[in-house]
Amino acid sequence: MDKNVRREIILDHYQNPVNRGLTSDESYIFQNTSSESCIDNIDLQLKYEDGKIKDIVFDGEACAICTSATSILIKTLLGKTLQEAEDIITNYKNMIEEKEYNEKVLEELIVYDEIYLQPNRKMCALLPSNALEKILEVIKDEKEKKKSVD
């Protein structure tokens, strides 16, 4: 990807992030995530309904990489099933960690395909995916509990 296009996408999502602002709706699953080494501290809320991610919102203080990664992850995961979301997050994390990944599922997240060149920025890019992964685990646990009750 052209470096100018990459920079433009990241800056746009930093300056105009998707779904910024939390909700008081209790049907959303909440997760906070923060970095031990920098300013990044974000709250995420996800609404899962009818087998799909209906909404994700966030707020907090974070650098350009963390904020833009959060925004792009939200944009990419909206409307996806649990399995699709897990696949996207796994491939995204593999890309950041320089492991084998399927770029076709990443959509705009591919802008971080060279973030490994700046090792100190990897955590910034991974922070929102780690939090979203925890939310997806909560959803899976709730689904398992429902199965065992039924």
The other form holds:
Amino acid sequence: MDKNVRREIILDHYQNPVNRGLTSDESYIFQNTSSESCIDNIDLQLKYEDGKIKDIVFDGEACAICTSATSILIKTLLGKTLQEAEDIITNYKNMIEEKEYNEKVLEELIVYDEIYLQPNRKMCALLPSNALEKILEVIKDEKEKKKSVD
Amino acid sequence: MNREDFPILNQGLIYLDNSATTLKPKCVVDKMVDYYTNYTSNIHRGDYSNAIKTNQAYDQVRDIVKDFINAKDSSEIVYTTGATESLNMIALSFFKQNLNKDDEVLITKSEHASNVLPWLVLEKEKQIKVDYIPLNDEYELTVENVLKKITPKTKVISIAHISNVIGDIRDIESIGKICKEKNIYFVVDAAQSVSHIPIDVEKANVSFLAFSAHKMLGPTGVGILYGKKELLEKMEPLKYGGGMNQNFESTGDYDLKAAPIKLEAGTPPIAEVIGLGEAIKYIQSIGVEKIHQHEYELKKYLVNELEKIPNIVLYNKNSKSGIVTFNLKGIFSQDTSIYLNHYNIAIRAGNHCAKILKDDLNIKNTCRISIYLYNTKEEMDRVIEVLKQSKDIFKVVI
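For comparison with the form predicted on its own, kindly provide the form predicted together with its partner chain.
Up next: the whole complex, starting with the chain shown before.
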């Protein structure tokens, strides 16, 4: 991807991120990211309904990479099933960690394909995906519980 | 000044993160390499020549430290792993034994984590009360505010000599005098001050003082706990083991050595202690006052120029140390520090381990420039130039 295009997409999501602002709706699952970083601090809330990710919102204070990655992840995961979301996050993390990944599922997240060139920024890019991964775990656990009750 | 003593500066680096750790002069590194290369041995146990040489090199640092902070006796100097360990020992050993329910400890919101958390632990464990002396409009600590906050229950005042975000120099002599009059223990975190301004623990009536070698041109892994002799004698060790015991029996009886040795269990960081001694000698050869004057002059120059840049917010322009805390308007501090790194300028972004200062500062994260003896006016000019052209920051950062 052209460097300028990449920068424009990241900058646009940093300056005008999607779905900024938390909700008091208790049907959302909450996760904070600050435990993994001294400085970036993002809260995420996700609503999962009828087998799909219906909504994700966030708020917090973080650098350009972390904020934009949060925004693009939200945009990419909206409307996806649990399995699709897991697949996207796995491939996204693999890309950041310089492992093999399937770029076809990543959509706009591909803008971070060269973040490994700045090793100190990998964590910035990974913070929101780690938090979202934890939320997906909660959904999975709840599903399992439901199954065993049924 | 003295740039030739710091080989790392030959690489075009502008190092302005001295509050985190300072660079090391070649003489300090050489002194440690000499121990490792030519006379490695343990302390206090061997009768051979190298062991005797090590003992001498190691023990004499206590005297060097004693003179440097004007302690009465070298037995008041305890080697620790750093200011963090020293402050933990003060709170979680001495004061755990000597404070009672509802006793008050006064700190400030600009203290470093290691002068907050141990007290918060005691608050939970012993039901003491931790309270905060208010900072003034410039986030500085004044003697008036200390006086206002003291109550009959105040047993300890524990503050940094120089705070690590705002860089205000606290008047420890006046506060120490108040503590003496009111029979309050006075704990001073000197991590940010000991290599920047003179310290006299006797004059300031300090009960306990803590600092780290690595923030004063020395190695990591070693620091100092100063305590008045009668207090160290009462202090119980947090660590037990070799070197610190007089005797122990299978009956369960044991005797400990006298302070400071009873507080130094196990093999200490010997090379690092020797390195610390060399660092202090180096600082003394220049003079702490001269270092302070140099860094404060540079700070005033930098602040004066940065004030002319419209998109810069300064948080501590009047504090009298070499620390300049700022943000570029609308830019997250980490992005600013990554931007400066692109020009080989090393600064610090974040909350600087002072996580409750945000209550007063109304901002969590800042950029901190911290100046030391080897920094120059030309380096300040370069920082000013790079910050002036920061409208293109995202071309560099992303």
